[in-house]
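Encoded as structure tokens, the following chain is the form predicted alone, with no partner shown.
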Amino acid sequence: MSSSALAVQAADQLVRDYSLSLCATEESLAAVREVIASQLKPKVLDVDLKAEYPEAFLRALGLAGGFNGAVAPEFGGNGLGLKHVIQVMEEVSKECLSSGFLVWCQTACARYIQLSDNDWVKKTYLPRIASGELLAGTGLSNTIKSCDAIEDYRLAARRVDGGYVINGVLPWVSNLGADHVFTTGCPVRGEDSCSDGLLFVLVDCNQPGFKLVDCAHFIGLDGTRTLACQFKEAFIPDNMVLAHPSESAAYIKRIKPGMILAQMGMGLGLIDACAGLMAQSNRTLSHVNQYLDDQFEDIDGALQEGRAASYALAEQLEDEPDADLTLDILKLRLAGGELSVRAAHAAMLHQGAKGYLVRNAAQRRLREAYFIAIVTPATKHLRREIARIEAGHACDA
């Protein structure tokens, strides 16, 4: 055969493997809307005012294939990667801020095993936490701000014969339950209390030695079942090990960009629903609404460049796990914050006095909007990040 007609077939095969992937990727999110209008919709307001935790529609996205993307087809997962990740984000985040980070907290923690070395932790935990029978937790936001010199380490680990003892207390980490497990990682103390490096663990919250415990509530997202975590002498074996210390640089370079792009998932969502909030309130007072700084336009007109962002780079870092995109996620995902928090602000002005409402959406999405711009990592972390990296300093991703 001809190295035209090779050429020909390989393309043929691209568009068919493309068009393939494009059907999944629709029939998967007709399934995730058709969960969400049945299951979150009607629980919004009692998510939001009575900080109820919906675990009920979160089993259910997992049953309807919503968690699927972060894990690979061997493990239950469909093989659509982060773009998909990102995709039933942002559909949750339309409706649910809260939700919305809870399926990031979700897949997140599915990613981060799957980018491990271990084998018998894909195996044991990868099927369940794709189909939503265990539900996960992500306690890496103390680690990540002690990488990048922001806060100090909460958390410290010793060797031991089979596994390492952690001692120390996380203040905040979500989507927890005493059936529940999540992942974190922490400095691992020699005899001389000098650092030998970082271990990231899988955590299950009903081992020995470990507590759950209230925290302070929060004005928004309180129904993200966020609680303290306290170790004290917890004993976690070899087999519940993502990353031993002499494995932990390469392995925070393999998680920390898509762990970071994952969640303009959130903000492609609310920003989306924001501008709905415009539109609709331009129905009786566009005559008025027209003098305001941002329109609908505007807005709308960001959320398509960003999702196209967020998408492209999402499948570069699936095809090139290896390529340098940090300064670009980083960028990407310090504007989506930003603009989170200015289309929010664009729909309370919008709506008006009636945007005070208790079971009107756009206060809601004005403090959702702010824990787009306030959670790890903060626009003033993305900020410093990115400065340190344009002065020519190293960044760990």
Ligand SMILES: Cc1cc2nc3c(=O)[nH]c(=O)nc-3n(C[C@H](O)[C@H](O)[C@H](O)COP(=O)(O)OP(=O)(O)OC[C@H]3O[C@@H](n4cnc5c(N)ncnc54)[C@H](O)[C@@H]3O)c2cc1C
The other form holds:
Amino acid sequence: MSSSALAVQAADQLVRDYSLSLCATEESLAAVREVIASQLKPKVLDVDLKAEYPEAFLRALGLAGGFNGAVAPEFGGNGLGLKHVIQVMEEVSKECLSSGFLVWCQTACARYIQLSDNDWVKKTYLPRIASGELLAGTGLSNTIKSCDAIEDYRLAARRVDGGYVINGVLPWVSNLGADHVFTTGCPVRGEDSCSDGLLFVLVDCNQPGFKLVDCAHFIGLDGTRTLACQFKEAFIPDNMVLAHPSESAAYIKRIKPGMILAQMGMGLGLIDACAGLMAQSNRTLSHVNQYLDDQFEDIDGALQEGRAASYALAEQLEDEPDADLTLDILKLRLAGGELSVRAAHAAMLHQGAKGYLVRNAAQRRLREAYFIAIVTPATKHLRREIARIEAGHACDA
Ligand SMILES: Cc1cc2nc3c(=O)[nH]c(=O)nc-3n(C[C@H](O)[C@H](O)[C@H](O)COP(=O)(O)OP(=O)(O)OC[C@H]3O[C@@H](n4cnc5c(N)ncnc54)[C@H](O)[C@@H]3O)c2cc1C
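Let's see the other form, the form predicted together with the ligand, since the form predicted alone is already up.
What follows is the whole complex; the chain from before opens it.
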């Protein structure tokens, strides 16, 4: 066959693959929307006002394939990657940011496992996390902030026969429970107490030496089962290690860009919902709403741009995992947090006094929007990292 015929054949195959993945995505998102309508919509106020943890919804979402984008097909995933993760999180966050954040926790943990070199953990845990049978969190805020020299490490590990022993406390980790798992990372200290590098592990909340403590309550996102994690001489066997200190620099580079980019799913869903509240109010109040700074078209236009940029970066990250997309991702994530707060503020002003009612979505969206701007990496953290990179400092990932 001539080289031009081969090129045509390859292009045809690409088009076929692309159409197949579009069909698979549409089918999967339709199933996700059904679960949201039947299991989440009736519960949104209970999650927000009564701090009810939406466990039944999360399990149903898992069964409907909502977490599958984070997992390779050989471990029960769908091969649709990070874009699918963002799209599912977006659909969920249109209704409820607490649940959208829990989708992020579950899929972030799955992705950290998927991107490790530990085949035993992949085989043992990924199919159960993908299906929602096992619920999972991630306690990496402190690790990331400490790597970026913002705060001190809260956990420390020491090497022992067959594993590591960890001590310390993480104040806030979400999507946890006695039969859940989560990932975290901390320095391994030698006898001279100098750090030998970072260790990343999967922790079983049921294991000896580990305790969950319910000590913090929040003005929003309180239904996310955010608990303190106490490690007291907790032994983590080698088979639960996602990256040993010698592997951790490369591991952080693999997980960090996707971890941050995926959070855009929360912002896109929330901004979409705020634009909806503005449009709804304009049906009767556009004669006075037109004097507000941000109009529906402003927020909706910025949303469309943010969505296109998020999907494009997610596809690029999957196709070229070694590409340096850090600065683009940090800037997009910063814009996502800022636009979330702006959109929720605009929705509140459009809705007026109605938006101030306890059961109205506008004031809930405002409280939720601030979470997007303060969860790690927070607005101040993102601005610091962007400034550092633009000033020529090397970044970790
Ligand atoms: C509802 C909710 C859910 C959260 N869920 C998670 C989660 O699932 N996983 C997770 O890792 N983090 C979680 N966090 C923590 C979050 O990502 C940020 O770390 C936290 O909001 C603090 O950010 P900050 O910018 O205010 O901290 P800063 O202003 O930079 O820090 C203030 C000080 O508070 C303490 N501190 C703050 N955050 C942490 C932390 N993460 N670990 C240890 N000490 C800390 C430190 O002493 C720090 O110096 C959650 C926070 C909230 C409010």
